[in-house]
Amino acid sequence: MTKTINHFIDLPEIDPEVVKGIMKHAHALKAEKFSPPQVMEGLSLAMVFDKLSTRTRVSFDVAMKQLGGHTIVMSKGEMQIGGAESIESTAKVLSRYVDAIMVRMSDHENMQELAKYAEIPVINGMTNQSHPCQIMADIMTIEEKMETAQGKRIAWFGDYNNVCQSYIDASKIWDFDFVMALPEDLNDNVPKGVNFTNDAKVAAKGADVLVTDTWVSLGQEGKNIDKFWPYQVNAELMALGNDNAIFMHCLPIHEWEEVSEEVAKSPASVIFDEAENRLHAQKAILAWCLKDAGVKLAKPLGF
């Protein structure tokens, strides 16, 4: 079998039809959630963290184990990476021990360097630049609630961050209308060609999905949030959306800053469906990453 290294670092690096195929497989795997196929029997996933994590750690750990494989979890403080040992050496050593690496780290360039030297798939569990696994779960949730993301209006409120960037990437694959509402002093951060406004009500009007994230990300403790209050997703903003508009948030929520308690706990909120879908989307990502990796799979992956 010819070995192909399928890294899952950023959505634009993968053929759009392949990404859609991974998504289709995620839906199929969710349908088998109580009897997941044991395709990863005997395979190992290294999970490397330099940031705190709940959903990424648990969802990847359970995903690999549900598929029949096993995991080893390491924090940056438990490894030599970037300290006594180079990223290149770490990549080559891990390639001899495990079958894939999931990394959640701040520095996107370090992750790219790890993938450059790894002889096994590397999966982006999150960097400061992008969060593609989260967006796969988000699109999966939108498809469950609305059948398709294509043609929908998705409005983002607050800060420009890694999740927002991955939404921008996803909009080109699933062909949805993405608009950002953010403070004026962040206008220069917005990539060219992306629709944005400084008026939250303008963004919310006619939206099918209203989505936000914390205004203070990990490592930004003490950040002044005064300028973000006009972008809180509250009942007034939700009322401007289309009938049956949904609210999304990747979690954790800073109570009750970026979203009001009323909205977060309303029937429109799908945040826990979204969180569960991290598990199923990541099973599909693992399956795609490993299907051509030269390892022995217990049975065909079906896509």
Contents of the next structure:
Amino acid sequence: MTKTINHFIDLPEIDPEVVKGIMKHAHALKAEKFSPPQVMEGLSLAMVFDKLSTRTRVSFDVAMKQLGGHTIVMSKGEMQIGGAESIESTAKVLSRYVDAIMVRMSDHENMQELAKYAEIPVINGMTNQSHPCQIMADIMTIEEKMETAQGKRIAWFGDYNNVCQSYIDASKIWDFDFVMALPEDLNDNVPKGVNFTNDAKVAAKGADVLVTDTWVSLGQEGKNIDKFWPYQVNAELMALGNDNAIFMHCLPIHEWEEVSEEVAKSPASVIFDEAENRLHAQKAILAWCLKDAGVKLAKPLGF
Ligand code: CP
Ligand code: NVA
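Follow the form predicted alone with the form predicted in complex with ligand NVA, if you could.
Shown next: the complete complex, the earlier chain at its head.
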């Protein structure tokens, strides 16, 4: 009998009801943050990074430890995978030592290959294509601030990138209206069926959430940002949003390019709640990943 392995690599690969169940569990775990259930006792998470990280690294580490588990954090440069060893061999070896692998890998196909050979769950800690863990924290934050994401207008400004793609994936699960504002020469990058405009004001009008990310993602250092300035989220754009519109950003901010200092530090900005929610959302992701992997959890997870 083949064992079910719950990889968390891209939202469209998981049943939408399951994703919503993980989200519900994330809220429950946040409510229990001062007495976290010790469901990961005896379990280990390996974390592998081929790019810089503050939030993903620390929040996964703390999440696993607060739930009673262990972690080992490695950068690709310290492992044999950076040299002669194949992804297949690495996946098979790590599967004999730990219970799940969280990976930040530039190349999405390499992560899929790792998951193909791993006998344990693989979690996407961001690739050049997507950042699903970030979006779980973002939706969690939106639900906290406005009860539901469903039916809301979420406006994205600037570049089409990994975080933006995960928003597009999430819009199909939570049924929100997602609109992108980006420079004209990037129109061809917008996936089919996604609503977009080259006029930032059109996107901002009536938005419940104004969200952006750096114009220079990791690995794109030296990129010319001149064309992005009309898409900076500033007070003028925020004023076009709905009353009580919020500002979101996955962080780190490139100060003060994609967002003005005034907006980032305004009461409408929920960026640090969003960062905190990485911790809670990832506890729920870890719990789901390990639920069907033959691991005995200390207590029922509620879905
Ligand atoms: N938002 C996010 O993923 O941050 P890090 O790159 O610091 O992990
Ligand atoms: N788009 C950014 C997100 C960082 C969390 C990047 O890929 O660097």
